[in-house]
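Heads up, the chain below is alone and in the form predicted on its own; it's given as structure tokens.
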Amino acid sequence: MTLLTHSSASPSTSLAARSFLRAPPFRAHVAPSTIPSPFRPRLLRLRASPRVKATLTVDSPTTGGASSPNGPPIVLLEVKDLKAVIKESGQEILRGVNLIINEGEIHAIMGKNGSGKSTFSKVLVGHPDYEVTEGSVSFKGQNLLDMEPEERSHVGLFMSFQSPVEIPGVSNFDFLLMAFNARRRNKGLPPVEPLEFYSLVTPKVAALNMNPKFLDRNVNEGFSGGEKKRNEILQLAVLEAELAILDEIDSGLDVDALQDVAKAVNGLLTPNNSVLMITHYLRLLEYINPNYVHIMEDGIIIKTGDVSLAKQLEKEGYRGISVS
């Protein structure tokens, strides 16, 4: 999820925990017993309804490009001829990508085991591990490489890890609060107080099928695989990000688990954002069809399709893409 920075997280530290990690103290989840009385009613009946009316799960669409008035798609993200290594080592990961993502359109990468998938989604959002050699990238018209983690993270770039962190003593309610102020903090807009933000979050709750005891705990901390990735979801929920950056959020989810979350992302996606996901499996386009399917290798994309293009390469044998 949002923002990078800090020295002492690890690398698999989510954008949005090590923001939270370099941000101000605050105080903003506050318990039934310490809410003066007038609110109290307000929050306990907000916790004791938690099938609130899920609002997040609508069919995918099948075709993107939002128009501008004028006619033409919309470009969100731009990448020419991006080049990268590994920082520390200088091994180049990333040898020339070449990616269109305009708005409202749904892209997958897939392909094989250390073809750079990965790596392209940590460049994007400005993983210290990496550095940049060549190319560009382009996100809403601005150079997305001249900024830092977290103002990627303001300007609308969220990614889920594979492995989100956990983060003991912070709850997940304070978190999503500190999170959602910060983008409204950038778009010039002022902090909504926790009272409202639970009124705003508990139907995003019940639209993954989470229990709303989930905000009360620690991020991510005791958390099965599947309410980790259900978690990142909810954060995206919350921060309404423009591009969405899914790293095999499919992996470990049982069916039930993947088509809660599937319709969850489905039902965030508006003609003026987008997801770019990244994956092995064919179930995953099953629940959320993309526009384009790209295959990634050896550090380049080498063919783009439609979900076509991935079947067709399963029934060959190519060793990146599984059914299940």
Contents of the next structure:
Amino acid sequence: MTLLTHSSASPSTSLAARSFLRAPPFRAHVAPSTIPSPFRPRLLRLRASPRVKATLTVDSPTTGGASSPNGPPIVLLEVKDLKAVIKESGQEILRGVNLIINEGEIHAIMGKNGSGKSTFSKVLVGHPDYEVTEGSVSFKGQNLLDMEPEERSHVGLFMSFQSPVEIPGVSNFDFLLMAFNARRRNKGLPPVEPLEFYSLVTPKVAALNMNPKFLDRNVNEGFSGGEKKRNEILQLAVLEAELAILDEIDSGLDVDALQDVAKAVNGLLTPNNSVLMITHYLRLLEYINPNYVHIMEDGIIIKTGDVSLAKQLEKEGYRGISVS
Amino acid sequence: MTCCSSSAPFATPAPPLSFHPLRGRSAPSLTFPSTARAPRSVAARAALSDPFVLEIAEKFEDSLSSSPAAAASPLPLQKLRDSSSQSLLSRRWPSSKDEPFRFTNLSFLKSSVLLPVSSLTTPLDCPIDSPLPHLLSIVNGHVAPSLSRLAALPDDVYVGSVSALPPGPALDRVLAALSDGFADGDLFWDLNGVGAPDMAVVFVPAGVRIVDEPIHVRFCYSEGSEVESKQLAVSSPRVLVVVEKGAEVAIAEEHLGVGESEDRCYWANSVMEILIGEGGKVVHSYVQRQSMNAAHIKWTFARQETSSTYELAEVSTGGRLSRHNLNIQQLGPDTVTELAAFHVSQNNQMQDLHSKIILDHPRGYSRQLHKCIVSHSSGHAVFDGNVRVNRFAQQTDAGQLTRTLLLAPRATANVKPNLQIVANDVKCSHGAAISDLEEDQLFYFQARGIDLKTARDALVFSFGAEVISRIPFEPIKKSVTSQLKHLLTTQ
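Mind pulling up the form predicted in complex with the partner chain next to the form predicted on its own we just looked at?
Time for the whole complex; same chain goes first.
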């Protein structure tokens, strides 16, 4: 609701807005709206909010400069009161998550082990192990929960797996081509031929400092931890998702690999696409600067702030950030 | 997936008595006076034999004696028929009470009228071509020189019918190989010996290498009946491969129905015997794509002398009943044996591999991979893989893995990987896994926008790719790949 109240602010208040953002960004994301969701994006577009614009100018290496200061913010993902259980045991993991991600924003979710971060990302992409019991998720105005996992990918959602599964017998190249052409078919475009695709994918491989032979290897088979993560980002680069959910993309990476991966992610950012990172460490956030940092505990987002929240966390641990 | 391995400290030598657990339930073998030569002359003894088996043997006899070539049967073939008919006397038609046929239902054969393929009625109009330069065609068990292309082979190599084999070292070797006999044979081995109208010989003298361009051995079946007729035309092709000291040969074996027999009923009961001399090497691919209404029973019996290598890559997709009996025997130390098999069992299909690797000498190395997909409720896969490491086979390194994908409810697989280890200083492992496709893998595809069907197809195909990639001959690999893609995606 607060998002909608600042519609009259002039675009020239960029500086003010920035400081405004630093103050209580929390409210911006507790926004259960009473307006039916199909109308929301349009309304938002009509009534530009300086606060959201401001978020685009936060010192992120890519979003800040690239975005048009006059561009109206568009809600990309809206999660309302999402509750989900493990299908097999019925155990409730998510207990009412609320989150709004606008186009061009970078969000980070932090939290203790078992707080529901990974479950949240898996539920968003439709993992069959979980069942949504309550709440809604809309992505670009469409009901995400009604879609099959592949449809979620087609509308522009991407999740990098925390531990990607090995697929013996399917080469990385074939897999990427299959995914790329599935996306094209969905858009009504003709499939690309392997040769054409090869010239398309090679620069992306090089950008990740990966050996081109990587494409001939079977998907994730015998990959090191770092190679698996790079491979996930390569898939992101090929599929060009609008919302990339990066689930612990930093775990198991050495400094060099982390820099490569972060550089690649930053390189993929445009004013229109967004990132949701899940991480335990401030280190990743120093490479990919988030606009918002959320703390998740026991299946809900208990606190939202900017990167200073992550710094505080690093210093004081989760005890320092209790809701009370 | 379960996996267990045994290494020296844990290997408990099996007591000699438990040495033949597979044969525990078979009837005690009967011995006959050596005067018993042809089935007819022992008809009086029929009480001891299985009348059904004798009936088939007599049919074979009749069909062979009526053919014009019978009078002038070459010596090796006569020898083979004599010894086979003798041992056939003690054979019974196997039932599910016999361990080797416990899960393999042979009623399809028993309930059909078995008709030996009459004589050389080769329909020469059917186009038989091969992407490989050397081609040996065997039509209904007869070597067909007019459909073969062997001119480019080195002069001292012999590939062709035994009847055209001139006297000399090659013939001597063939006779010697046949007189060794085969103790582990079964009814079907003997039936082939009795019914074989011809024998193809591949003889590679010492030091000769035929590696880059394999010999394509094509088994064509042109006689078949309509499915409703309940008749099975039986043919008994037989091939003997002799590779002398230090020689190498690549063989691409293929079984298929030609002309009208592409979807007809028939029974191919074939045998390939391979003898590899010291330091020799045989690279063997075996592709079975017979009619879905046919029966395919095959023996592959390979003997390996010191430091020899045998590699087999097998892809079997055809036949209503398909059974491969694979027997590898070690005649000297330091042998290398690598076996890979991929079977696809669809609607009303049985795919069976019974293999036995017998190691009697030190430092043998063997690897076996068996993979099978059962994609239909009425499909059935059987694997019995026996590796026997005998007392003197010290420092053997033997590994075995079987993996089966069951893609439909009630699809059946019976697998029995088994190691029998007597030697006490060996490294042996075996593993077996039977499962559906992994949910995690399917979801990974979906999460990247690939629909479930495409994902399943890709995973199913990639399952077999591991074996197909071991076919060393590019044209064969390509045709198998495209056939399998078609087969596995059109379900």
